[in-house]
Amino acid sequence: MKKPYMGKILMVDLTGRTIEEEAPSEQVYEQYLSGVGLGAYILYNRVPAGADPLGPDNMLGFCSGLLTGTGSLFSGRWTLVGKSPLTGGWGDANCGGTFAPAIKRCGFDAVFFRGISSEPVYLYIKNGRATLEDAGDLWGRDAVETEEHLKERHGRKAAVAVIGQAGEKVSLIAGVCNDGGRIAARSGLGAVMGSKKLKAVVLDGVQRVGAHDPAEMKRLSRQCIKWVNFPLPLTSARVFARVGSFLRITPLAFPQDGLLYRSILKKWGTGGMNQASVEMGDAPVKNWDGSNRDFPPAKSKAISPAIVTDRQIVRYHCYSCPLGCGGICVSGGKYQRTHKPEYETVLALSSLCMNEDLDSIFYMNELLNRAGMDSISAGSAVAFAIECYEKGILTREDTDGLELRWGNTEAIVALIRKMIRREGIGDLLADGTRIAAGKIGRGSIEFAVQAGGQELPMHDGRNDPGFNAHYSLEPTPGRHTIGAYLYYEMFQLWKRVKDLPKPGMLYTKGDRYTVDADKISMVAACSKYMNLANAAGMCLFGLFVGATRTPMFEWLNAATGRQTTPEEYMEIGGRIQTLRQAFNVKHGVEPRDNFATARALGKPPQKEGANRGRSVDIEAFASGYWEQFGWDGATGKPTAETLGKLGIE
């Protein structure tokens, strides 16, 4: 029987120069497949108790999923794990691209490295043969000029994963990128590549990958196609401002069907909803304590995803999608290209910020592309010293000369300067605003937008209380990947899985504030499904189409020849939740300490705009949401029951 994983690891020791194959038990693959279940398994059983994240008893995994390569769509992402500088815990960050299906082409699952190199060097796989190789003159190289110097080197096919000036400077908001600037880039695991001296690992394979039944692999992905292809008319870009007034004053609200946001993904891009989602307060304002009326449509304006998508010259796909929201745009100034600015990017960088001025959000994309430094925690790190400065927390002569005031874009853009080169204040805010925090005192950790450690993303939890139930409860906070109740409404995983709750066809908004049994099912569902996603490589993009369109459990089947049930699929996920959640607690992280900052929550709510009144009680949501995985509802610990039955020592 042809399988869809390759059945081997790669073992790296930096320290030793040692390089050694390893063959993970067939019950390994079935209990947690491939992917973030995989680099979990190894993690869990290898890293010590207390190691230091940035010391050579941890290790840096990169992971394909197990879908990769076997003819299922959306299957084009790699993981990359480790125990996080950030929060002291789980740390995995995701990315899509071609640098997936290359690693299984090399013959492996997955590649892990633990040490420290003595001087700076990459690992070159060419047909599943492993050298290590000097990077002494790519140190201090971007991650753009690395890469393309590595294919140079080594062939156009290559695939390149590599960290830029950041994670060489131990950032702890650095990330990992591949092609071209595309960015891996949460829980600060660039760092833990930059502090192991590893500049990059370079892939060049030509092995095939198998499945089950392709037959079934290729008619279950044309089956997807043609949802993925359904005409839905669009209407102009410029209106979506006013879409989103309409969400916003609205009082009732509907189940989403993800066709929608498909078509616009398609169109624009993750930016499509960069306005209509200021608008319904959907995106954070001046470092979360403003709101859409102090963004509105005037200043919004400059971040249309009309005005974005004019600059775009090329649209790309990731490896075996069929949705192609990337893209290249026209950038000026040094870089005269750019990748089109995810949403996450934009407004980090603009509303967070109140910087109105877009050829700057272009060039500071392209600065932090090429450095390999989270572009969320980056806008939050820029916005936590505005309000810092704007309340005498910090003065002039703190940062540098600087000005930071509200929407100075010459000030924001020197400050993100400044943070990449770890130069003057750009050092103290680097490792995140918690750290800065801490080290800035004064009461200032109440402006540090953060969950663990981690800044959040834009997307506000007041709006949507399951985006802040995950940035709280997950094993990797501050996460926006994972779950919201917009995201179950589009996943319509009812429909696959038993015994889930249905959402009614309408409801009143204030109900999402009642948290009640229905609720946790529906966010415990979300972090198994996405936990199951991100071990078989998908894309959540992918998956918001529904689950009767976009087949995960079906191709996973087709590809291993199982008869497994969603419901039984939906418990490998929950198996995969406990065992990060348990490698939290190994490594002594509190599970309350993981809880979203009090104005993330609403707490005191906002008294204007679009989510004045809202707060979300979120030890409401923890013992119930922990109960869902048979952890201890008091602590969110797994329970010594739960772990034997898992088989988890």
Given for the second form:
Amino acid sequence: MKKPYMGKILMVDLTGRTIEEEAPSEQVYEQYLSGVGLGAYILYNRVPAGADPLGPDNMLGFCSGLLTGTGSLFSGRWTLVGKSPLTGGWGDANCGGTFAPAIKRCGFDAVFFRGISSEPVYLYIKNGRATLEDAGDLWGRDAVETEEHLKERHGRKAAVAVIGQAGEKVSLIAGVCNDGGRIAARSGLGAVMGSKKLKAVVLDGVQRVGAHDPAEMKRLSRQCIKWVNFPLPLTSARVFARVGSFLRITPLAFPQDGLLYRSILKKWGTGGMNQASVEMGDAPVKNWDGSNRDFPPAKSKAISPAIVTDRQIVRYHCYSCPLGCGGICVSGGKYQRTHKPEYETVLALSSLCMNEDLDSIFYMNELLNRAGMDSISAGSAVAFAIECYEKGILTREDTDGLELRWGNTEAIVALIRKMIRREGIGDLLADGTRIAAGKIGRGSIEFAVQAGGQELPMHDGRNDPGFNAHYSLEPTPGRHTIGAYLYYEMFQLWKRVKDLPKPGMLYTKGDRYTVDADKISMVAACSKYMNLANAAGMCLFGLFVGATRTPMFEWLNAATGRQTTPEEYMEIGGRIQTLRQAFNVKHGVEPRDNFATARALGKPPQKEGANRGRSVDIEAFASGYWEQFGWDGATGKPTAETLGKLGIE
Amino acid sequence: MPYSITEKCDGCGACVRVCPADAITGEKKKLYKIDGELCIECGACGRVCPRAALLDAAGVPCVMVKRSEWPKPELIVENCTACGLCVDACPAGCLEMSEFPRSGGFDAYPWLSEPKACIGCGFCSLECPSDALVMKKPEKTIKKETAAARVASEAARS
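If the structure you just shared is the form predicted alone, then what does the corresponding form predicted in complex with the partner chain look like?
And the full complex, kicking off with our chain again.
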């Protein structure tokens, strides 16, 4: 019977230029699956405590998911792991495209790098044979150009992960790109790749991935496709924005079925929420200080999903995705084609900075993709700089003459360009807001909206406190792809996992802000589920369809041939979470230092808009959440007993 | 079980050229060898070997088939979800997602961008979860075969 994993990993030492194969034990795959779990296992054991994230001791891993290539759907996410230079602790980021299956097709579950090369190099694997090649001619080129170049050299079928100028210049908000601008952006791991002088990883392989029961895998996939294509009428973008307004005005909260969100993703992509999010108070405005009143529909109509998708030529599907939330758009200007700007990018560059020019967003999106810079962090850094300028903390001299006012499109574009090139004030901001605020001083840290150094994404935790809990308490702080109350409702986990609370049919919004045992177990369940998903290589949007309709647990069983229950799988998720937290503790991160900036928690609460008067008591969440994983409730550190039980040394 | 090469091999090298996995090695005019770890059982070697020296995964000797008669994938676009499993499964790199949407839709579709490179392995069709790809022999071959069958049946009748 075939296994869903290849059973081999590749270890590349860039200093000594040696390449070795290793075979992790069966037990590792059983306890941690693959993907982020395998990555955490390897890095926890091999990166020495206190290692410099940009030094030779840090490791960078490209991991494929356990379900990738087994005939399951939504399983095309690969995970980049390393010690984050941005947060100083555990770092991971995942990305779609075609890179995930390519790792396995080369015969490996993951490729790890350590050491630092003296010259720019790239790794090329052709049918299981790996070599380090000179990348001197590629250094300095942007990500899309480099990818094109490497595909011309090694064949169109090759999958390429690459850093742009931001990674080369070790900007701490750099990510790693593949497939022409899809990017594993968070945690600043592009800087680690840049510090290692590793320009790209090129994979070209044809190995086949097995599954214990391929027929069952296919049967489950067919079922899933039926749900993904389940017809559901959807209104126009204009009406949909008004639905957002309604959700703001009503005192009631409605648990949502993921099928609705699936329709939005199918029709418009993540950008479907652009306007509605601002309206309902989900999207932060004016560096988290403003509200929907500052960015009313008259302004936000510039980023209406209908206008964005008007430029779309064709929908973009990542590998094994029947949904296709991405899009290839006409960009105009210098670059012919661009990936459709995602929700996060659009909001970070529009409402957060009060920018109303969609053309500029398309342009900056392409610039950032090519440079390999995280658009969430970049947008946050711009908003931070504007607020500092408006408040007189930064002067015209500091900004190299840029008139950094809210909504000044020209200045925003110029600043983004400067950040990519690390010129003048751009150099200051290219390492994220926390470091920039540290250098500027004068109370500017108050305006740096981040958690543990990671800039917060475009979902307001004052609107859905679940977001704030995850922003503040995860081993990777400041992430919107792990959980929220909304996500929990869409995952419908209570239908598959015993003892999880079922949300009521209708409840008042105020209920969301009281922290009780049910809420804590909901938040913890999201964490466990997403760790499992990241180990399996699954996409969040696929899981939104619902745990009974996107059968991850069943796929895992059919792929491995085990009879593991959903409860046991959730335990695996908890184990990976604990290992990531243990990595943080080993490297001296105090979990309490990761709490989100006071402003984002609603301290003090806002005076107007959708989230007026709302604040989240993160302290009340913290101890309960940590105890769910067997960590110390006061410090957030895994107890010796828990580590012993999970077999973590 | 991977494919294997028997003593019949005369080292012509046809299989090496067609193997998408670089699994076959050897010197010209000597017995070639298949690396079991790299072999993906696509069967291309078996279809090109003029000496019938290839044994398939079950140990059955392969029969040579003229390349123009190899089956090729055909798309039933209504079934296709554009998930791209087929494009990824193709070891020859001859399938591609279209740059433009299908008529009347928003999604791209897989198409045989390099029909000459297709090795007829059928992995694309095998991986497809929605039966959108069917392996079909080229029209000409089918016509030829039906004609041959007719002749044979007529001969049998008379």
